[in-house]
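The data below hold one chain only, encoded as structure tokens and taken in the form predicted alone.
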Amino acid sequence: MSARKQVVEILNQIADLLEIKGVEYKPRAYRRAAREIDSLTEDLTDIHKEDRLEDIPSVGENIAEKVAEILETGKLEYHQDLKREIPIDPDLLKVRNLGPKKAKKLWEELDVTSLSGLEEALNSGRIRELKGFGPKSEENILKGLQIVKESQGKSHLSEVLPEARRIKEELVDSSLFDKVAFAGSLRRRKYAVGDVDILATADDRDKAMDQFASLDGLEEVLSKGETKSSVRIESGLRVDLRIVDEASFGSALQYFTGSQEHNVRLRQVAISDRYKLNEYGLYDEETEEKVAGEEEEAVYNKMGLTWIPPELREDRGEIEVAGDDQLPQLVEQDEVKGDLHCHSERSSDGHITLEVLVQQARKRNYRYLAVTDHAETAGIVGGLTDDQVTKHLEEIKSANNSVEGLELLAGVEANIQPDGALDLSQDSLEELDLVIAGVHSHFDQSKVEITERTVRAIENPSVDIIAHPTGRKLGERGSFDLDWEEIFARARKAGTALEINASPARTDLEDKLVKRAVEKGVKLTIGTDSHRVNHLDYMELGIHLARRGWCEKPNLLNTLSLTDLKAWLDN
């Protein structure tokens, strides 16, 4: 685990903790720091050895020092002090529906202390029967615990990519590598990744093993032989090398990058051929010739289909796409002209001024990007209210008079309320000129009730994209029951996008949602749904979602010209 991490780790345990004990105010003190250090561009480490951590919004002088602390020696004593004052399994607090109170109950009630604890007590019953629980409270437990342990053991893209690129650059470097791949969940972009895979091929494969174990940032060194190793590193990832032969490398990228289902199906193609396929190539069933191996599109080829791009191999339908040569051209990153959902320091929680959109919309050669800030509502962070569109619209104007090419879009994230309807007027909504509208409460309606309220607010005529349709928040709550066979046919129909989030706390649409909003018909658009200046990095997995539902450039909005967008909208 990076430094940065820990310490963001371990100030929220401290508030969690800490609303345990009952104490006020300090909670919100130590979840403000761990914010404001989590979305940090800059290192920490250099942070605290130029001893400007006190320079660091929200981070005063107590808590500086508990930082620093933590980044000297690995641990914090106060935080050691609570914990076995507390011993509540951290993990424990990561179930949603079960906060500091009601976990303080099951640890006092029912020694409860633990998500194996946790599940015990659901199982036998024993919570339903506590003052303040009841049947639908344990229900709701249920779903969070089943949320939490699915999360367990694997980490975000977003988190794991920056750290295989370095390890990939470091081997390549060494120049004792001639090819260096990456394979599994990674190569196929998932969003939630276990462990690393690398492929390669070496002359000396110990002196490249070698390297490979002398990896910077190395924790520990699991196995280490000579076609295999496995590493740790300070993050905590694990990182496994093989290295093949050359004669085999397709072969073997191949074999160690398809989900199981795609590589099952693909044997059968290669038996029905009259074939046989593994990790070492691809043979001639009766002469046991090797017929391809050595690169990965041949291994395809030979077999009549046209190369899978590593994210649809799923087995969702694409072999059988690739025998007919019908592959979906997938969406490339420069194809994306602009980002459609960030927001400003008008939103409460926003910390980008509009300069700064600007120089970061120039840096990545955008042609526009929508300012889309929070709409008021009780219950979420504050923003615009109608008395401020118009102001809103001013300063948009204002700084696109001061910019050329690239065009700021005024527009805004309104809440959809229990009963569908908008908190911005219409006469509001009409004057700007995009308007994203989600779900922020009451998320535990009915399927029918969070349907037709989604459909109200797809069919509202000023509304142009749904944004994070599922609402769901990976290892904290899932997805709503929608009825999406309606929904995609009523968003189809009022010609209302739905996005795609690319924020790693959501994630949504899920890929394979994604693919059957393709199939429908309905258009979608990339949103990084920004705060704060890092998030606009975010595009990058937004698109790599986008590819694994099956997106071409056609069915983004994020694609179009700014003319064409600008048409689209006012349609």
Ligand code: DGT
Second form
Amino acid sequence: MSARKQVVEILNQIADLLEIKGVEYKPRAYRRAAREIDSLTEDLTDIHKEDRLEDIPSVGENIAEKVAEILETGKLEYHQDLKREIPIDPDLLKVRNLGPKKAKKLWEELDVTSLSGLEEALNSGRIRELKGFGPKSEENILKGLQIVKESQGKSHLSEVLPEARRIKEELVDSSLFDKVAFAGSLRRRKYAVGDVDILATADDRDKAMDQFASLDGLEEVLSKGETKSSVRIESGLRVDLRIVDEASFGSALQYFTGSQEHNVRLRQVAISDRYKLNEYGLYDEETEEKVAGEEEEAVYNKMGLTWIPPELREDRGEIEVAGDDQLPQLVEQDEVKGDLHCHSERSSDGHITLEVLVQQARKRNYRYLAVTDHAETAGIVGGLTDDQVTKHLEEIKSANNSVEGLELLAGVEANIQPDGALDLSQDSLEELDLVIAGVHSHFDQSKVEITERTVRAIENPSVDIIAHPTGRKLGERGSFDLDWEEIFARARKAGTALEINASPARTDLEDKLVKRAVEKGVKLTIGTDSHRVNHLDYMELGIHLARRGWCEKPNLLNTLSLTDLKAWLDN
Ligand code: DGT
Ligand code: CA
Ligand code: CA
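Please give the other form, namely the form predicted in complex with this ligand, since only the form predicted alone has been shown so far.
The next block holds the full complex; its first chain is the one shown before.
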């Protein structure tokens, strides 16, 4: 784990533990500091070396001292003391609907301090008998537990990609390898990655494996052999390296890319074509002659299939379509013309100035970027009120006057109220270039209620895009149970786009739903939901999601030219 991540984790745990103790105010201070540190783009160790920890927003003297202790010793005495006092596993507190008060009660009355303890207590029905819990609360905790369990043992692609790329680069730079390629779920760009699979060829395998076992940032070597080794890196991620013969590289790449379901179907095709397919090659069943193996593409081609992009290899119909040469032309990064979901400083949780948004858009060769600040709803997030819409428009207009080749669009991310109405007047909505609407409260409605609520927003003539349609937060909150046939039909009819929210915490819509939306002719758009400058990079994650959902250029709003986008928005 990086020093920064470790600091963030410890500060958040302190906040949790203090809350359990019933301490007021302090937990919020720790959480604020953790959030600021988490979003630093500068190296935390450097900041400490230069004695500038207290310059970080929300980090005062007291917290700066604690951060310094963690950076210098790898741990914090104060944190250790709290953990001794309250032996509750931090993972337990990730369960939604299990706040500090309830966690404390479970610990004191049922001796539940871990996820497995919680599961046992739920199964034995002991939780509903506790005062203040009951069957409804039991059901909610059970749901929360499932969500935490699902995310355990998997890392988000956004965390895995940079680490994996760094390792690949180090292997390539050593000159001990010829070919180095990602395989597995990483190559398929799944958002939840169990472990990193790397496939390589090398002349001197012993030396190559030695190199791998002494990578930078290694935590431990789990196993080491001539053809396969596994290591764990500091972030906790496992990395497998396989070295194969040049002549089998293509078939091994095919095999180890998976998915397992795709491979099973592919082997059936091989058998019906009188071939035998394994990680070493594709063989004629009768003569046992090897007909492909060095090149992955040839493995597919020999079986009468066009090469299938790894993102599609999930046995969702891709093999049938490849047999008819009808694979989709998946959207490419350079076809994306802009980002339609970005927050400026005007959102209370936003940190990017218009100037920086312009810089970032330019850096990416965008033609447009929508500044979609939050609308104000009492008690949620401060932002645009009806009065401020005019000011927002003026500011963006004046920013546009000083840039060429790029246009900022004045937008808003309005809140869909429990009844489906938005929290800005129709007049304000109509003045804006672009309106995103999203659910940010009242998550516990029934399927019928939340579907009707979303449909009403879809059919609001001012709404262009529905943000993060399922409302999920990974590891925290599950998806709404929506009537998708209804949502897709209405969205298509109303000409409202559904968002592929690329923010790692959301990853919403996910691939399966994207594919269904594409099939139904619903327009989609990729938005990064940027609140900080580094978030604009999430566009890449959104593209991976879109590709996994079979998206082609015409399916996406933000591949349109500025003129076409404006025409679409006006419609
Ligand atoms: P992950 O690591 O859980 O995110 O998912 P994968 O898909 O990377 O799975 P992993 O690392 O266990 O194995 C990599 C690929 O190797 C997998 O996608 C397909 C192939 N593979 C591994 N074991 C088997 C197997 O027992 N049968 C078949 N057909 N393929 C396998
Ligand atoms: Ca894997
Ligand atoms: Ca693996």
